[in-house]
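Only one chain comes next, encoded as structure tokens, the form predicted on its own.
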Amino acid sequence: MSHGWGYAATNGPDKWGENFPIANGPRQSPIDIVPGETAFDAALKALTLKYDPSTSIDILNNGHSVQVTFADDTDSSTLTGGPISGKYRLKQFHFHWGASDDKGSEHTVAGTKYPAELHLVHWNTKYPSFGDAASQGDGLAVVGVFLEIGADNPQLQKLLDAFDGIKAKSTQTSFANYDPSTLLPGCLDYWTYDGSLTTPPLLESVTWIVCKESISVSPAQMGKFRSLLFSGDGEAPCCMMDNYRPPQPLKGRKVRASFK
């Protein structure tokens, strides 16, 4: 919990620059993606996500989000292709969401906010570990998936059912045999740009891959996300919501599209 950052008025995104000056750097994330201003790049490859459910270890409330962690000591769960070269291993996935269904995503599309966004975090195996990769310009690749209000999503349900065991901050429970590829949209067309982590330390090491197509989530399922707590056991309960950073200035970066 470096410097006690969070999402409240006192320690939220507006204040992160005080302890993390890179917050105002040249390649910060998230951004507003304006489809009319993106460039189709025929050289962009299709994404290949090969996930092994047996690498899923546990699910955790880290006080900022809910995170599912994966064993990353072998190439069992990997991302290749797309805008990246080499092989990236899945480390974890987590979500960002709002207090209501009209906001919550970190990336926006032409100003449109979604109720939640899933981030699948991978690291470049040319570096010895996730920690080493996290500070390199090409160290991380994060796949972002928007959640859009619609039908109940059965693939999310196994995840949501585990939330009862991790309500409070710093609680975790084992979460075996989960296949994260079930959370991907049917079409993997994407936008890509060079960016950063969206939480402190805000390192500018992320190749962002944001899926054009969203997955569905029902209003009741969104309610389950908001039942988690920012607060720990014994603290005054504080519901986890609005744990997203608003879009940052593009500062001349190009956003490429894998589709016309």
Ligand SMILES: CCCCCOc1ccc(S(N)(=O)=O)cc1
Given for the second form:
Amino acid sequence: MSHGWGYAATNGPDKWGENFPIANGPRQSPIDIVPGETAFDAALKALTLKYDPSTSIDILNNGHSVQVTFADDTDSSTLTGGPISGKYRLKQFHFHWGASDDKGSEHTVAGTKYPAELHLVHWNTKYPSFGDAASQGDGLAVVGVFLEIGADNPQLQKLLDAFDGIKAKSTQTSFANYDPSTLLPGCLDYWTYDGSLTTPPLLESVTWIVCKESISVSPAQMGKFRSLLFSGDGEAPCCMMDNYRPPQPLKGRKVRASFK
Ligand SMILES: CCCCCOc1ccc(S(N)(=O)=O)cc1
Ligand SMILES: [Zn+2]
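Could you give the coordinates for the form predicted in complex with the named molecule, as opposed to the form predicted on its own above?
Next comes the full complex, this chain leading.
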């Protein structure tokens, strides 16, 4: 498409297949997770997430989401265990959310949409870099956490307080000493399946690990997410919201559960 991909009618998920034909591939994400159709797998290990807050670098509005980027030149912040083998390094985390509290998540649970979804993106250290890993079937592992309307979340508030400096596309500010483990739910039971990036280039390189338990977000905090802009400085302001891809066909894939 003459303009980049986005979430509008002219360049949104229904149009991505024009430039990224893998959009109709066999292992696309997100999906609707139907608990009654998942299979408990006793062989699945517990997740081990070891994050070093000193590896957080900056917070960025990339025009599609808000992202916190981490130093990934050492094994300081890693994911091990769970459905994966080996060690994966944390590269970044970001969110997807809706224009109203009744939608916004990418994965859904028996058709239920949550107001937002957190993605913690990790890459397999058997490959030299994130970019190399992103093109490999076992290259990436993304931990998804649903945000559910409830009490104000103080850990989330630290992020939201940085939004005033990154309202417009392609703006970023330093964001040091942030511990992403403070965004994880207390229980790390999860569903897992083989999938893809949920934005272009939609590469089919992601082992998805979706937490059963959500974390809270208040309606006011959701409003703060919606105050970010898709648009750049000097452009007509366009609020960043509904930056989620809807569920994709399962195409015979099995979803496993780490819990009964
Ligand atoms: C090879 C360059 C890829 C740049 C894009 O990286 C992404 C895109 C989507 C996701 S998500 N929503 O599936 O977690 C994670 C990372
Ligand atoms: Zn994402």
